[in-house]
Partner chain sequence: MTAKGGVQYSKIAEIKGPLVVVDDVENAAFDELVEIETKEGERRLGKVLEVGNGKAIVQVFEGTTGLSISGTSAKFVGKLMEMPVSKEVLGRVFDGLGRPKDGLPDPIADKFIDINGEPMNPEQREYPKDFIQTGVSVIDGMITLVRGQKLPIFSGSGMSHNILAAQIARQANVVGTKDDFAVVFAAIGVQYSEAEYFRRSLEESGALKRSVLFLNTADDPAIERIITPRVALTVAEYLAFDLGMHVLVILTDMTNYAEALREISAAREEVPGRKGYPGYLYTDLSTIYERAGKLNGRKGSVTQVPILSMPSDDITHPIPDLTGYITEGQVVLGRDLFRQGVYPPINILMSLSRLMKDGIGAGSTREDHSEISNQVYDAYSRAQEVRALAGIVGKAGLTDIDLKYMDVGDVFEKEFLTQATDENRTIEETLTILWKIVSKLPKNEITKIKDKYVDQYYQEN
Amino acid sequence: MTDSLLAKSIDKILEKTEKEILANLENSFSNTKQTLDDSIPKLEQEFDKIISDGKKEADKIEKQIIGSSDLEVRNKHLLTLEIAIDKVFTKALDQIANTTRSGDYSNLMNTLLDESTKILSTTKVIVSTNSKDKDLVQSLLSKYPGAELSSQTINCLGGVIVKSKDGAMKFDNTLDARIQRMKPLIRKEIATKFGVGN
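Write the structure of the given chain, one chain only, in the form predicted alone.
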């Protein structure tokens, strides 16, 4: 009888423990399920944010690639144009160097001397020119009282460098200097016509 009572007591304890364990398991399962259910919207939000950030980064990279390609194409256009412009300048300089010193050239030299003396506001000047133009310049100086030709020749395509006799002022009106002053404007105009450089 004692064994029977003991067995019943043990059975009751086991049954009670089993119910508590099952209740705890059911409760834990329910809590875990609720936690997962609560986490789903947060996970979906995080997923959407990752996708959105990824798209933004991809768009940014795409724009950088396109911008880089556009810049590379533009730079190649500018380089090609620059090479072509340099060839044109070289050809023009060769033609100027080999031009005959005719009446038109004489008029040009007179204009260069006139501009130079007006810029310096005096005809009391020393004029330098290249060896090809020395005789021509000497013949033109009679129109400019006080002007004299330098005994030293200069290395240039043509034109003159004019200095005031006191040495305070100097104006480079050689064809070389004039071309250098005009080059940026000519380049800009050509680049604009070809749609590059702006």
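Quick caveat, the model's predicted, so the values are computed rather than measured. Positions refer to the first chain, counted from 1. Note that the rigid core is defined as the largest set of C-alphas that superpose within 1.5 Å between two forms. Compared with the form predicted in complex with the partner chain:
Core-superposed comparison between the two forms: the C-alpha position of residue 135 differs by less than 2 Å. Core-superposed comparison between the two forms: the Cα of residue 167 travels less than 2 Å.
After superposition on the rigid core, the Cα of residue 152 moves by less than 2 Å between the two forms.
Next up, can you give the form predicted in complex with the partner chain of this protein, since the form predicted alone came first?
No partner chains or extra molecules come along with it, only the chain itself.
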């Protein structure tokens, strides 16, 4: 009698516990499902964020690579162009240095002397030139009262350096100085011939 009552009680307890466990399981299952359902939009948001961050990063890296390689190419191009310009320059300077000192050249020297004395506002000057032009300049100086040719020659392609007799003013009218002043424009001309900067 007592045994059967005990067995019944145990069965009841077992049944109750089973129900509770099942209910808990069901509850947990629905909670888990709810949590999963809730996390889907968050996950989607997170996914979108990762994708957009990745895209941004990729864009950044792409810009870096394209930017630096473009610049590298451009810089190499500039250096190559400069080498070519220098070659043209050197050749042109050689040609000027070897020009025959007569005709047009004599007129040019006359103009250079004229210009120099006008700028210094005096003809009482000391004129320096290179050894090649010495005789030519000497012959032209007769037109300028008070002008003297310096005994020392200078190293230049052509042209003259004119100094006032007190040494306070100097005007460099050598071909070298004139070319130097015009160099940016000459470089542009040469570059244009190479098809750059049209």
